[in-house]
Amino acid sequence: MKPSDRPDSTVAEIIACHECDTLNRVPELAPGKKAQCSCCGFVLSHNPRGGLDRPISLYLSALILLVLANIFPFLTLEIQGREEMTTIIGASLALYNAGMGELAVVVMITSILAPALLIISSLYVLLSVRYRLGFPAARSTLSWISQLKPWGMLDVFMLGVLVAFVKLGNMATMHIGISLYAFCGLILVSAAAASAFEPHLLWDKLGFPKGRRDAG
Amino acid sequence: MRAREAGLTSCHTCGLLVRLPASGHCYCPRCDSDLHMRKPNSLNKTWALLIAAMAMYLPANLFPVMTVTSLGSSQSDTIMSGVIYLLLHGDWPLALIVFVASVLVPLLKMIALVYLLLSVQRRSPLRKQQRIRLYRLVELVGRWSMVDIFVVALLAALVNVGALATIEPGTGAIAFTAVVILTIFSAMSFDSRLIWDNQGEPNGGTA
């Protein structure tokens, strides 16, 4: 590791708490440390260990797992010799076929689109900053990530799988597909990636658009 | 010292601390987001979305979320009867999780939002720390209510083509999804900084 590759510690600055508006002087953070609001305890910023390399590698693995989770059978159901197979996308397609287009869209967004976009756009910004590639629209992509976050519901979907498993367990035999294993991995890896990802750090490195300076 | 007293606001998107002009509105110099001292019309928006969610709550619980047709006979399940089924045929820990996620959470979430809104409007100086914790809890657990919708989708996907049984999603599922999504949006439009704001200024909702 070259000295320049080492994760930088963040710069000391004043941050207004997002949740209670208290002004906090946040000291330089060593890797692995976080700063909390003096008034309400909200995490103002953290400096995850591993700098940008860790979230990049985690999001790359998440991307691979996402692809695996979506191309193989997810669950197979066996009722008296008859086999029914579904994929993740099959869940929303079934709703669409039953005439519930609105619901199909919601399930599609929360189980596939939002998680996929989250992974891809995070990688886009991370790679752009880490390797100074200067990808276009990195700033707007980074803004979009925080909007997208609440709509990725992989973990909730997994609980749904568990419940469906129990409900059908009495009338049929269920087989777990390769996808389901990939999906479990995906949940773990994307949780780890999300906690290694600190937008604050990226904003600092992205800095101001050309020709503009600090207005605060 | 709070940012508002210093005439500063933090950008909601990138966290940059910015001095607001007299008009009370500008764009973030770093990420171009809209900047306001507080989310505009936060209380009105939160109320509107919350009331819409409440209106959907009854149909969500009264109409069936799915209908199972098996060998000519059909049976409809509401959210609650699904939980009871799990309790009787599955195991109780799972039934408990589903009960909490799909019955308790939406209800408590709406009650919590009403409490937060009223306490801000009455400019209550009490229990700010507890209220912010309540707000965080509301934001954290809301999404888990979606579990029932995923169950219906998965069951429909797995069972449908088989001749032995078909599972069809019902109107209750749409109403229930509406409750979940509307309460998520409602919680998002609530500006938690208002909890600290309300001392001695009229109508803490607009700024």
Second form
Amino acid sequence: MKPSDRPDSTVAEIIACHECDTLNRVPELAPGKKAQCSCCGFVLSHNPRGGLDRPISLYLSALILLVLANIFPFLTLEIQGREEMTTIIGASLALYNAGMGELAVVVMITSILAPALLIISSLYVLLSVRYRLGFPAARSTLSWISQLKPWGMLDVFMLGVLVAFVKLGNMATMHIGISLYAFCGLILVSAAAASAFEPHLLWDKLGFPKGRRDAG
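Target state, the form predicted on its own; input state, the form predicted in complex with its partner chain:
Shown below: the chain alone.
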């Protein structure tokens, strides 16, 4: 749906395209519809089907999977009859004990802390808007979420695990733990939740002033 196709300009707002800075009038969108920049076609806003219930359910699922991924064994290595079990937190501690403190901190932040903060912050805003709870600092939290997203690197961590599988395949017998399955599910559910999370819709619900708005 192009902004120029709006049915009623009285309910439209002006959004600046994040890609080309073109000002577009964007009407209130029906569920399942999206608005694109009239100049470059960049998606300015969309109203996902299912409203706010869909991202809430997805982020709740992601939170459960995150807990499971961190409390159960991630991987068990069996070498010459000796078994070594590790968790995600245990992997960070092992890196720290091996003298790689900076890498341990990066792994801890990108695979545990940042995803946890992103999920909890998103739920905080979504629940506040959906049930009109009026949580304090909901607007600040929503603004902060966009800054936090680049730090969640679950897929990069998983890529490292796959590389380790290849390298250790001929040296040890590996037993996959519940945590690894939960972590794979977390990657998929988090991606679906991020796709269903629409900041512009939330800004409107939080009473963001009408007028020029950045689409980024």
